Amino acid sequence: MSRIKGFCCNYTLSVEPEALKGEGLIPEDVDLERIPCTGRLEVPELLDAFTQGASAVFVVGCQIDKCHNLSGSRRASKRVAQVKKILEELDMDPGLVEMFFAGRGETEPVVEAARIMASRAGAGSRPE
């Protein structure tokens, strides 16, 4: 089974990641890490997730215009875009890294992001 690494803003997810797994809402192979702000994520950290065995990586931040830390989601989105370009240069599927947005305390967008990325990791093909 593929391993998917997710980083989630502490303000978007109101439930512990293990509770989502326990309820069967996110796949077992998703490692979802809550962080204070997605804007703190750096390109090397996102790339490291792949070198540590992740098949796909995703970030869930606040909605751009409602970011708790003002510009954290905007910074994270730009860094995810950089990682997409790097993956392309390495002849890897840029769809294996993605940025998603959720409102404060919204669990469903996080669950949906995890499911989307699990599907992409399992597909193993480049999007046309």
Second form
Amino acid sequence: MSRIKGFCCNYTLSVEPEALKGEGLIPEDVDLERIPCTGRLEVPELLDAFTQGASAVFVVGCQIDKCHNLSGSRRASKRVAQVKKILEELDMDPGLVEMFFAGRGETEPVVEAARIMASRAGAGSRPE
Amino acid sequence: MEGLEGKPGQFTAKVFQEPRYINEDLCTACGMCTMYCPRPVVDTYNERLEITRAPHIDYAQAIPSSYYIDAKACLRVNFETCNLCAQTCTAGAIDFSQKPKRLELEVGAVVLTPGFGRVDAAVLEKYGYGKYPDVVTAFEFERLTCASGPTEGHIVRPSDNKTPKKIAFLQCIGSRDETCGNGYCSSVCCMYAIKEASVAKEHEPDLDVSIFFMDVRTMGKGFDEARRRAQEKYGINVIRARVPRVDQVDGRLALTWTSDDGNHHSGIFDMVVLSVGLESPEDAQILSEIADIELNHYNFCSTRVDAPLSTSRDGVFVAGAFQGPKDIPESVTQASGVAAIASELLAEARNSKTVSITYPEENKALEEQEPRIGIFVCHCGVNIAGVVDVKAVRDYAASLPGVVLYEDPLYSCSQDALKSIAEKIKKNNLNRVVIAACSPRTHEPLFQETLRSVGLNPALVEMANIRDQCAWVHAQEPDAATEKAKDLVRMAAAKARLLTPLEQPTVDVTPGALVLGGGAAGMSAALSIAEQGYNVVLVEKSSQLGGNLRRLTWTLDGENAKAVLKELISRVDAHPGIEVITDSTVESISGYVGNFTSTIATGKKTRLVNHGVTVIATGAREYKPKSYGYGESPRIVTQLELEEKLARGKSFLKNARNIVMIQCVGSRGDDMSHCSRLCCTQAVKNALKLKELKPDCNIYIFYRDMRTYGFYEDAYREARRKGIVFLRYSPDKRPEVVKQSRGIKVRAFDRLLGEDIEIPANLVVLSAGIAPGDNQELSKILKAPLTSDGFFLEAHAKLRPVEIAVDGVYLCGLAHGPKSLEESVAQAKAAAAKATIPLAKGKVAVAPIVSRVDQDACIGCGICESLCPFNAIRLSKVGKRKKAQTITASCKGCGICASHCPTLAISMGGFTDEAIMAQIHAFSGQECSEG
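Beyond the form predicted on its own, can we have the form predicted in complex with its partner chain?
Following is the full complex, with the preceding chain placed first.
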């Protein structure tokens, strides 16, 4: 299991995650999963990523007012906030889970999110 | 142009001319004004990648070779201040008193050649252009790859000026895209992308270049071969996919695409080049109103297939990209063609306004005296004098033997300097002149003219290039440059002493043309030459005129091909200037430009024809398929056979449910290596016809790349819309035609499904390519080279597209390569235009630099004859032995014969061995003994 788990909305990232890794644009140990809508992510699923061994988890959804499914990313950001609380209760750093937003088809914010989380988790160095 | 009134032969064109503020007759293009001007302006010629100044010239080869002032930026024009350039211009060429002019021109014909416009920036924005700095247009990239461009040919990313490692070219930007209104194919982008990619790879061998095509449309002559070479030599990746958008990630560019097996791919690139298409000119609408001509639905000039260069208004013609997107060879061809059409219209007026120059008689006595040399060392403003100590060179020249005059004019090529040189030659009785200035390539004719004007043979001037080859290249070392200039002058003077007058013979031209081949091209060429007032003998191999056009029933734009044919034949038959000889072939052609004699064989009879020029229009033929079961069933036919069947009626379609067409039969490596250019359009045309006659039949077209270029793309789109199924195959998985007891099946690999499919076919139509005619023999008779594909080879693809290497022989139609009817007609007109040049002049001037054979030294070995690429030297019997003889009218002065002659019997005018040896000895400082 990779140390950082990312979920991103189908309508953000336009490039295959493998191509980004191949070019060294995101760290090797980031597992980026494209899902149809971030709105379907449930709290247990996010927590499960931690139990599976991830040291940081992030979600990238549509811009909050431009969500493809209208309220998907808003819903996701609420779930992420809940997970933050749970982490606090568990005496973990709430910064290890984060919500990001990206415009339609934009790859750059996703790459940026992956890097931020990698540095928060102290995982790997920032690639060139 | 602001207005056009009148009728063909008598137009009045109102033209508005903006001032350039620089007198083009005085400007010497030295560049001083640009250097001193304080006003920077964006260099639009360099695609805004560089800065220039208000007075500038777009590029060194611009015509006229004069600078102009950008009035919008100029301080003097706008605020009456500055005036710096006028003060620095030593030629006094800057003239702020110029005013806009309104001219009324009396003309007989008008030719519209406004070129093409730019694709709207909004279209490019979709691909990140303007937003991401490393997304550039192909025009910008072209400037980057150009050695004289803003980066001197270094490929750099605009964002950080670093060399990119991975470049992607995106094709069809603003072409084949209905969302921006450009449904047509721009025809040129596939090839230019491959060219730019090759140039980039040549410069940066480690570059990774991918080109994203919809179809690879390299259908021009030799283009497919060039593409294949580029792919093999440079390893350029060809990807068939349309990239929807460009995204920037961390300063690099991300692309995603879907290949035709349905898989998604992504890639990160350092630079993206948008292969933008050719748009109609920006002011097309205005032009159409002023010239009163019709435009097509894409705002290009509307023309007909049988008259591709005529607009809807009589006497107004069109050529180039305004008629439809096209490449340079085709534009140049059309330009020549349109000249022929205008000449047809204005044949009567030919030579009515000619001014001829008379020269004083040559002073032979003076020429034979001991050399009296005049040396003129040119300053060329600061171009030479800024580096070389011109006065020291001039004084040095005084010390050379035979020199009686030495001067240093500021600009020796300016009108008044030329005048003063002429006067000084006369006054000092000079009989040899050395001009130490720039390149003889550009300026020698000018000085030769000066010599002629004072009765000296033009061969008695020698140039030393102390600008391009000295001052310019040694700008950092003025002392050494001055020494080199002295060397060059000493060498030129040594050669000048041995210069001899050369004859400038002229040869009379037989005022008639021989046209070989009576197809659409041959007939069009014959008609054009005859309309211009010269006799034509038209030789046709078969029993009737028409050639391949006989087999066509309709043209793609719905015109009746039979009517086009009938019209052409009746015009040829009715023309008193054209003699048609059918059932005949050419047995031999002897002679040279202006004086050909041909033997025409009709059955067993032969007759001789004298003619001044020869036009090859021998055509080509439909390839006879060797595969796909052709000939084994009446249900497997070629496209032309289908068209002939359709012309007879549609009853054979009664039970046809499925019709399969297979492209590239014989072409593109199947048997012949070239692309036959026409078959895609031909297939689409026939498929649409079939669909019209029998709407419920299913039509499948197996293709490799659909090459429906230009406006033919409309038909392709229509075919797709009407439900015709297009399936791409790759050459290693060709469709198979399987004959069964009951009917035929076509088995093929469907790339979308990823599996083999079988289509029961009631009719299989093979798009057989265009095979060259039997050109070998004619090629030998004329010494006209063939391409590796067996078509005739033009002298230069872009500069001389309808001439061949042998003077006086012209080329058009399918004999030159596969092309459509309208392209054949345009090319035929172009060949006619070129062919009438010697006919109209009446004399062929022979360049003085030709080879000469010393008949005493010649041993008749024939090496020269076998090597001459221009058929210009041959053996003939002199007394008992064979001797070589130069046909001066055909000689190009290349010197191949002279350099190979084992007995040194051949010398080149103006470049004798003695003179060259003297020049070499002078370089080492030794004076050569005479001879």
